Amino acid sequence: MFSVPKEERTARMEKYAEMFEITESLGDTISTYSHGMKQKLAIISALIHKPKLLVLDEPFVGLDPKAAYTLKQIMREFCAEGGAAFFSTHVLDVAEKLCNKIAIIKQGELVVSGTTEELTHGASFESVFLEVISRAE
């Protein structure tokens, strides 16, 4: 487990699950979660280590509202310590939001990237995004 003390891996683990409200259903079965919990699942045991890297694909979906404020507290206070978080969404507030640093991807390709800022220049990241996609046609 990374080399990380039984002690201190119980505590992490014990920590994430309170605050993503799954303490009481860390016996159970994994099969028996609902997809959300998987979720949470993942993103725990992701960050048990302390790495200085999250990759994260689509974090947020099938969380719940609560757990979904949870996980941007968690990525906040991670790059806040010195880490970099790298993932995916199609919830582009989320990306507007939580982001200091945006690329847009279309078909695997690269289409513009930059700071939050350097993109939007004060406009919605959504209406930067809809105008690239469709200059990348």
Contents of the next structure:
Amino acid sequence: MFSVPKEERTARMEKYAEMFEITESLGDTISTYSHGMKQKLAIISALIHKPKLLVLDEPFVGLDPKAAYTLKQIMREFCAEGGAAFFSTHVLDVAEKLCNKIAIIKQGELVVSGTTEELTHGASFESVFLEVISRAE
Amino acid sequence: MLSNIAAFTKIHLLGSLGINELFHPSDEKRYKRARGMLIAYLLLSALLVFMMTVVSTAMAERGMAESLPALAAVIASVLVFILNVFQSGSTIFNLKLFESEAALPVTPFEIVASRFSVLYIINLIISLMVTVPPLIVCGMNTGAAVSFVLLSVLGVLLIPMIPLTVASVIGALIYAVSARMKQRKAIGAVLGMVLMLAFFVIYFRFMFSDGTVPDKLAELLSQNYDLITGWYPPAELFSAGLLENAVSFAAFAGISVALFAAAVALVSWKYLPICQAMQTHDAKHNYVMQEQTAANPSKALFKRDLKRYFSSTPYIMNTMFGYILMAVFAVAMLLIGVESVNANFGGLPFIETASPFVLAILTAMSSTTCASISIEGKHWWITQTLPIPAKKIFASKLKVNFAVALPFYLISVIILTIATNPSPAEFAILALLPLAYIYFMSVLGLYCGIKRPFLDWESETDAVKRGSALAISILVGTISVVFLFILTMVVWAVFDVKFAVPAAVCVIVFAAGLIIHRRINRCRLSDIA
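Structure of the form predicted in complex with the partner chain, given the form predicted on its own:
Starting with the chain above, the whole complex follows.
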């Protein structure tokens, strides 16, 4: 941990470890962790720095439903406080419910991007996604 | 069953010896590394064969041609034992391979048999280099019969079996004992180190048991033939089998094969539980939030690097042992008495002059820094992207070597001071020369590690032992010590000037260290890949 005073570090560790329910496991070696626990630890490690921007690759993979819900809450709070979370996901429902801006990538190429409302126009994001992808082929 | 064993053996050999990279390189860098390693192995092999030929010829000239088979068997066996007592455990219980192999429809016996086959084939190559020259010299000098040739061919195939079996069982036991313990890596390292130390204590006792230090290996072997072969009765059986009667050979062959087969069966029997125990981690789930600590980046890096060092058994085993030998050497000198050793050199203060160089050469074989970057492996990117100047990262790696070396250095110097009762000038050389080499080898090892990192390793043993950085730094270090020692002795003998060369060596080595250190501090982390 760099440049995070120990009092702030302790407070944030306590907060996020409690939220993700892994406080009791913090003394164990990471090699004993499950995939989900490693995921939680990586997210906590990122949040402890209190960054302005979070870049996350498939953050919900491996998380149990409660932890996934907690992460969504944390991301909403984070954005409400002025931060930005940029993440990739294959779960369209998560993207639709969580994001205010969405970009669709196909084979490394940006196919479409915009606010969620601009893309969906009230339709389900799943149908929009399938249509955009089929048009791009 | 045999086809499965053969297939596993082939796959493991192709992977572990770098043959795959040589014939099917995935990239130019890997190919160059594999080619470099092959050339290094070939050079070392040629050196070994040459040395064995010279020593065998010298012994034959002393009328000891008939002793050569037994001595060859002993030397090969000792070599095989030393090379395997620590490495065999990680080969037999290779957990990465175990995960993929255990999913296949094969028995533990087939897996274990293939692992032992791999060890056998590698050690057979080493054994052949040691045993073939003496056997040829023996055959040429004793007018060998056809039976000698035939039994020699069969015998050299059997020689590695007994030492390999004993080393593998001990290596497997070290793994098995430590597998159920949380600190198993540290325990494995300690057990291995104790074994290695026991070997060297016995070796020193043997070397100085009659109060003499033979100046030639042939003379040493000739004088101690009975003692050497007495330690290892199978060598006598092998020799008697070749030169006298086939019954002894049959007994040697029977013991070798039976022991090897028994070891495979024994390890197979407990293979799965041991592998499972090694894979099972104990998570306590009892952490209570504590107050966090804070340290400056240098201290935090040092603590991280020191933890990394002590978490790797092969890293410790391969780098700390030279330092331990420094202390063993000092204690040996104290116990044996410097006067009795010097008596063999016309009463001249040989040990007082040689001791700083002995400590220096052991230092040259021990630096932790050669592998300190390679050991980070796939996680190197984390260090690369730390918001810390490269200079501090390099400094922490140097500090780890100092932290490991300095306690042994201090103990050795203090004990040698008591043992040799040096003059002020001798004490200065004794204290400064090894210290200069510790610094020089630290920076040289790190520089080689920066220029030739080996980050895409499969096992920590590869990271510690296979990198060309290690070979280069050890070669430069040891050759320089040997050269400077010879120069010191020559100047002492010819000009009767004893301290000028060692004093100059201290200054030159330290200055060379400073130059390399400055070069290190100009290196960029992003270039190390």
